[in-house]
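Consider the single chain below, provided in structure tokens and representing the form predicted alone.
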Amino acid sequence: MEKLESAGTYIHFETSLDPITALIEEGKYSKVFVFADINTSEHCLPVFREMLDDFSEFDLIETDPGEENKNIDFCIGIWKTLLDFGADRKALMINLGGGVITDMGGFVASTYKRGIDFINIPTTLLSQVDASVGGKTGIDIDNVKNMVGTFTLPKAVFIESAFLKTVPERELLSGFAEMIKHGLIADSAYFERLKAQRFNELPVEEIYRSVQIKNEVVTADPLEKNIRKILNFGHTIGHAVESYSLNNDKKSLTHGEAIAVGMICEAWLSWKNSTLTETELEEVKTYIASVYPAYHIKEKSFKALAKLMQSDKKNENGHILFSLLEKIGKCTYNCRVSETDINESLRFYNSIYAT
């Protein structure tokens, strides 16, 4: 499958990781590190080794899994480990894992000794179609997502469907939400195709198209000054719901489950504040609700959610800004929405599942 170019970085598909050896030789790296969480180390590292003919000339750095660990304290531990292992500015970090690993690993690499090279090998569907493109790195502060980070491109990205065989179905469903989003904001025909697919039986070609859509948007706006903001559809409310769930629920929502909530709410806002038709709103709502489990948003949580939205990094001059659908397949951005409408969108979401 043809590789994609993203601002000078190549995204490789189904190459069995072969080019990594050449990249290591070209870079003349002093040391190679593989960064993974404990789960990825158990399930994905053997696949990584097999694809590279039992490549073993690296030091493994492990961390605990989960979004709750994507914070500065864990980064400090990783920086100290790099120091202990004698990593200099010619070291290479290979981030093997989901979005938490590529986000945090990229941040650690881009700041260690003012920056060392890194390669991303996303192993979950979510990280393949979302975190793999665009050069965003980041960590959370007080459970507010990605408050500190950099725009730093990896040396290369490798997307291999073999890793998806190690991923639980709930995590596949989480990644599928970002694919739905890509169709809604940029390609109505793609959205129609996805409606006919099962999230756990996705052809590689559909994953490729999702990455291609994100790459087209990112290439047009590398630093998120304008059009790249459409990638935030579903995320203003979705990120707030995700953070709230992480702090308050015994079994917290996955990223994709929270973004599914956000997309339904923000589709309603698109109908109320943009040009999305009622028929299109019904189509979006009905489809997403048929794929993702219900999540009740308590009325008493509305103020807490509003506070989390106020912390969103996309806001300007104290205003909460949204990316809204003009129609299925086309999105606009920097849309101001009233708190009343935000609350009504949350009630609209709850009404879908009311008995």
Given for the second form:
Protein chains: 2
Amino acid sequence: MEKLESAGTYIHFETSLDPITALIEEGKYSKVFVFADINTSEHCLPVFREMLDDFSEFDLIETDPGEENKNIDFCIGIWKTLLDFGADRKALMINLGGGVITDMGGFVASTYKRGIDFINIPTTLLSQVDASVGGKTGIDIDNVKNMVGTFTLPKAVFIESAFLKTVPERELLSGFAEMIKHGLIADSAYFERLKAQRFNELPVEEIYRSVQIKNEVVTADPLEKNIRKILNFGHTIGHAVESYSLNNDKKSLTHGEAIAVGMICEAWLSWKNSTLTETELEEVKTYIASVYPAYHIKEKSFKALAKLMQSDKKNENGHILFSLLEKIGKCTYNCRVSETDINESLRFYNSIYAT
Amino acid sequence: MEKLESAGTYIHFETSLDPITALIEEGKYSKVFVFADINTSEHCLPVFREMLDDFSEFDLIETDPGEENKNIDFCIGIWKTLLDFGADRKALMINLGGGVITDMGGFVASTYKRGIDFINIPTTLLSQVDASVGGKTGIDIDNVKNMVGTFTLPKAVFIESAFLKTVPERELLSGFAEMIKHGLIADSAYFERLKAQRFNELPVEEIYRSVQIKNEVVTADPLEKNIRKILNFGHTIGHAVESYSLNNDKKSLTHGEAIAVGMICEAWLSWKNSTLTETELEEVKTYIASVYPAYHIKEKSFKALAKLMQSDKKNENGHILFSLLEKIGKCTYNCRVSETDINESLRFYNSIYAT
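So the form predicted alone is up there; where is the form predicted together with a further copy of the same chain?
Now the complete complex, all chains and molecules, led by this one.
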């Protein structure tokens, strides 16, 4: 259908996965591995098989689903499995699943025998609009997100909307948060269009636009030395809230739900520390709060959240650095913010739902 | 003293480490870590400190010495230590030690927060002439050497012969094997000169020549797609013998001792399967056997050795591929060899010492 070039990697927007067969032939791969979790293996692998009926020779490597399994123990297991299955440097790994699968599969592939080729087939909205582009691979250590990883581009990315039918609504909503972010940091008209959309009936063009925005940013700065940092809008606080929730809440937040919290807080910080107007702050807050469920950030968790933010990869010289909105559609980065302001922004978030 | 460019990394042949201070200032690093094992920490760190008397602000990360500790558990420990010490993406890691330290330190640095800068200061002859150039990082998994790693160039490499005074003779001899290899694969005159040298009184120029040969090869093929494979001469069998010895011998072979065994076996394979003449085979065998101690490869270990060779990273499509000498000073690669010939080459090695 459409093909977007990203620093040598082709992102395919496809109604079929046929080009994979050609890629495998061209690459003269010695073996093909499909890496999936038990959910994508059940729901997406049949779709994958059906689309590629002339291609069936692969070994399946299965893992448990969920961010809590994106850890070094599973990596070691996959490295050993590859070795046991006789994977050499000309092996190909196809990562079929959400961000956990593409992040961890990408890390395993980029380090196995110092690197084998891999293809990503993101099957969730979140991984299609976020993890699909930019070559970030990673795993968590001690619940610190992506503490270990590489920048390695996949050989190709296939974005196939048929997989989205297998994704639960809460997961679609999780991915939608990244699309909202793309509008907020880079394209106000896109943000306006998204406001008129229902997250569970997204036209494929709007998914495409989101990938395009991300691709423009990462192409300009592949190693996240400068402009790419704007993609972290909502993520400094969002990641901390996500980690905290994962460890403390019975029903923990999804990535997108946490980023929704983070975007509201960081919109407040953008108003306080950058040039976002009060009207714009109100607009961002009202819209996001209308789409995402309420969450309560306990005062007693503030210290723990600050500690989590300290380990954010964007930080330098001990300062927590934020990417903040200058206005809707424009974002700046490397903004130092005081802990007082951070706490105030968390209270601002809580105030939305205070009775 | 001298500076050799290697794909953007400068290899410094120095009588002082002064340029490090300048590098750290230029790099605006937030924190500096020195990674060493307890031996290099005792013997080399004082030399390092003395040479850099105006630079003392660093945190020391210490590990246990030896190939058996070049594993994922130690990596996890170092990643966590970096996090605990507040290392951000602008941190610098200085790897001070032999190949275990530069391989593992390089791997940790190249993956921590998706990559921080590192400088290698190889302190053994082996790491100076081998691990110093080429950007290979790695750790062993289940005793499979460098099963996991990356290709990442250090910011700089410092080769300082003062450190060699701290190296035991057996370790010098280990590094000397790689120098012999460089002569055999690329420079017959150099091989002739080395034959006239004593391994424990090597002129610095000959160390330089070795690094230069390696640098020429890796610059031509950084990702080991083709010509770089010639550096593996002696290593297909050598690595297998090394792994086997590590697991089975009371006093296991050093890397160089194992490579010496491998070079004799693979010289035989070069005579059998390539164009090395019988006279040249005799020359290689006699010289190496005169420098390195005898080792006995048990017939009952042949199967285990073949299995170890199967996991060699150079292999493709299940075939064990060798780099073989066409003549002294010229090497070819991707040579398929039968298991019968491999076994015959091991018997050839044993026959040298048969009474």
